[in-house]
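Listed next as structure tokens is one chain, alone, in the form predicted alone.
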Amino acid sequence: MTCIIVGGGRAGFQAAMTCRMLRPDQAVTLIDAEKETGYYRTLLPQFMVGALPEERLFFPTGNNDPLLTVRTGVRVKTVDCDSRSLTLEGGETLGYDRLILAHGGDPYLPGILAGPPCHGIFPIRDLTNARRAKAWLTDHRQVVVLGGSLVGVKTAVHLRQAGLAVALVVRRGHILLRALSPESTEVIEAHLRGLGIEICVNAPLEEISASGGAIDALKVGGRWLSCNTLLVATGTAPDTSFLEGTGLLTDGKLIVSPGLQTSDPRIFAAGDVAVISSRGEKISPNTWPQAVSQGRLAAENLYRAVPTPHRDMTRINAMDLHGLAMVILGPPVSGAEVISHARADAFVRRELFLVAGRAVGGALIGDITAAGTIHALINSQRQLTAREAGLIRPRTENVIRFPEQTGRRAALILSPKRSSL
């Protein structure tokens, strides 16, 4: 029997190492387009700015699999669910017993960057155009970055820490559109602008000046910024054409059950490609951490009667922007009720949004205390007691902040006892 898997970003590798542990006697295939497989895409950023040597990307594997094979370079053409196989470009087939689908997603690039090639120009998302993109930098150090994303707003900050001049670009709203309110936004953007980092909002890209076959300026919302380097970081959209004619696209999206299950119960799906229908909405959950349990998952679940459904629904995500921490525990719902605590003076706001007494979701920033206890009781749908919810109180008397030292990141230690509610 041969497992097949389609994609080596974090699902894919995740998935693979899985199957291998749980099924040692059973070999497994990974084929994925890109040239290296099974590295932290997010920490590009870093090795941009040359903060991280190249080598220290990579996840550790250990020794040698023998059952383990890696195809890399190489795309899949088709897919045949009633004979089991898939057609690799140059027209190789490969048989499978079961197949994960977690190829993610290709860069998306406004329409206007499809135009006369033009150096300077590199979508954040892979390692190839890093590699280009940390050359460039050496000489090029005025910089746009496009696309107000967590991607985005990680990358801004590393190369302003580096010494780069940077401009964050951001067709509408605010930064972070998706993932945080505008009052949590606001409080981000001040730590931003005090980096050093112009932030540009309700600003669609509308024009690129080149001179010598080298972007030298953009225009952005009626303004030109100069610049000598832009980095594109404008989401990702799923490679589905390959699966056309399979039978497991419903309008063009790869649908699965929350056992990561899609319509033929040998394939499975994980990663940014799967869509989950899980009670009466279509989710799809796009973040590092939801990854590495979704390819874990699915990896479980290949052989078993019933699929186990995949619990944590919730986008968390945490970062820490040059000592500001952040932990998104769930996007802003409209109409839900919203608790919330700041202070302006430590840069610090904590919400959480509410529907029918259930938390859903909210932001913690620059204060994180209590950050896993409440993503535990977002899991939990369960309504929230007064004392739960008064976990979101801030708890910035229990912080010790050391100075910051040139070079290095604050460091933030949490007191062992709480202040009572």
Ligand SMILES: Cc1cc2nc3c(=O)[nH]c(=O)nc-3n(C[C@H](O)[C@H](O)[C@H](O)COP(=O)(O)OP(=O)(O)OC[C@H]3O[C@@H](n4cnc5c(N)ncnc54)[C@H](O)[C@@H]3O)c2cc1C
Second form
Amino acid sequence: MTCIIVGGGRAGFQAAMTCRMLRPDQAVTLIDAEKETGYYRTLLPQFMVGALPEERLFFPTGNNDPLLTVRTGVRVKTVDCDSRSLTLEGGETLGYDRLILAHGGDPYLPGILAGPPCHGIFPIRDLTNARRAKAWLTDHRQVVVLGGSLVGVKTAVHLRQAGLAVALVVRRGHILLRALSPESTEVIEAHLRGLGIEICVNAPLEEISASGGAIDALKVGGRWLSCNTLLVATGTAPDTSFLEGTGLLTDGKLIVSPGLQTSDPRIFAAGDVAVISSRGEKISPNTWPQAVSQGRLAAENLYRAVPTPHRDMTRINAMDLHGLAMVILGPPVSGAEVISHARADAFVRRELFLVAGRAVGGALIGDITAAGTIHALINSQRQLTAREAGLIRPRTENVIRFPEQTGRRAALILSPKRSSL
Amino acid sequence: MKVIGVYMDRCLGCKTCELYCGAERGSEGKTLLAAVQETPVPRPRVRVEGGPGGAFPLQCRHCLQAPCLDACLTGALHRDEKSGMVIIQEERCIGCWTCTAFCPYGVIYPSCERKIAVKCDRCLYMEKPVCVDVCPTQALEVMELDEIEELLGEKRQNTTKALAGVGREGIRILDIGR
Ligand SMILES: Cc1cc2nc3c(=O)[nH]c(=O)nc-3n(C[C@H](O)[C@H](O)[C@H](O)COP(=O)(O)OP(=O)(O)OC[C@H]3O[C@@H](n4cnc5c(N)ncnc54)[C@H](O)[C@@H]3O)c2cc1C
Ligand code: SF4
Ligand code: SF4
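Could I have the structure of this protein in the form predicted in complex with this ligand, to go alongside the form predicted alone above?
Every chain and every other molecule in the complex is listed next, the one we just looked at coming first.
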């Protein structure tokens, strides 16, 4: 009756904790390829620039639990669904009753970086590389961040805040290409430039120049940028190679039901690795909150006859870009109606994308009031009323109205059980 | 678990709770006079929504499955074992605002100047929540969740009785709350 969890990131950890809480008699083994597990990946940029001490990176740990085994520094090499077992690097075989795959995404590195090793180049994904980058950055303070994803933008801002010279290089289009509309990006780019970050768009990486074994310049979009550090944030892709031949993959992807179940009813997936198939769409939010909620749900669903579907399929992402607050509610959708409120002078843009009257995404920049309420409305998947659509205006112009309650005697309590609006 | 209950028929929408919460919990000076002169302007953790005839003071519900708790990127939000409440450890908060985008009630607020999120902790370390204390009409009350369950049970019974009374003819809309 053992449950094995592959991957000790946020999703895997949450799954392990939930399993232990729900089934106190069942042993759980968590296997992770990294030497250290249980840390806040999201805080690596702050850690790299020295704004956060290393001990803050780790999850608060509870009591020693004899039925929870955490094996670190070892990779799962194969899974055999028929014999319900997996093998580890080194050949050891472990049997499972239920399996949760939560092995996240591996950093994707552009092919050109596969050349001869060169000092000063680090992917932004794991603690080992973050430690190396941190040490390197102390006397190599001219940085190029490659990739305009959220991780790239976030890292660039923290580096700049710490006083480093930063250029943010984006292969095509604009920064946050898959997350924001061009109008919203304009506001962010103007703010980043104001912070002193150089932004190079439509600039694919063409050449790397090194001297003495360390990077000293990059050619991007036909132009040379001198730098002594290259931080790579060009996205992640789950490593599913060890699942080949298991029948769990579709076109190399680990597709799961809304209840996070794979094609093998004993195997579930959670976090960045899971691609949820729901209403004809394939959804992979790749966010921290999703890793938590999916990790929990996968553990809850392990023994349910009918797995409970995941309730929140949104990919909400928020961050503060050194004074500019931003909440991404969902990527632009072609053909969607856009309602917006903008004040360019104050770096404010709030927009919602509507399809058939339902909110499907949007962004709040510079003024993030009502973000949680709008998130709940997106989740409700129903048509917005005019008043709800009015939430796109900033706080000063809208209030939530309660119906007249004359003569009402009893106490009204918004249930703290499960919030729903 | 204890929660703050609201008597809807008593709330006038006067915002006294907002004012005093801001001064007591958000300001350095702890008096209204000092609070209004401070920068950043002290932020209350309760917000009165709606208008005359339908006002409602909203604060954190300390949800049993709290979306904000799952969302927190740093572990700053946690559940206090003893009280069951969702509490923020300010020194761990980095002001990323992820939690604010996950609270469906919109009651965890960004304090941009202080770079931390703020929310109601039911004045855990005080004798009584400030809002409950100052409400001129006593529209707010600290209640045990079980008491509320009882109250709701009572309402359900009344509804059943009333429905039986009308002999299933037509439809009757009852005052059964939301
Ligand atoms: C720098 C940075 C900043 C971020 N900021 C934000 C943010 O602000 N907001 C947000 O929502 N999200 C953010 N994210 C994304 C967020 O961190 C991820 O979505 C989340 O960590 C995914 O969790 P996970 O458990 O699915 O995967 P991971 O955290 O990637 O964990 C997977 C684990 O599995 C291990 N593993 C992989 N293969 C194997 C194998 N074969 N055998 C054993 N173990 C294996 C890996 O070593 C890894 O430890 C950020 C990410 C980064 C890198
Ligand atoms: S802040 Fe919002 S989501 Fe969090 S516990 Fe309170 S009411 Fe629930
Ligand atoms: S703003 Fe603070 S409490 Fe909220 S998610 Fe970010 S770190 Fe956690």
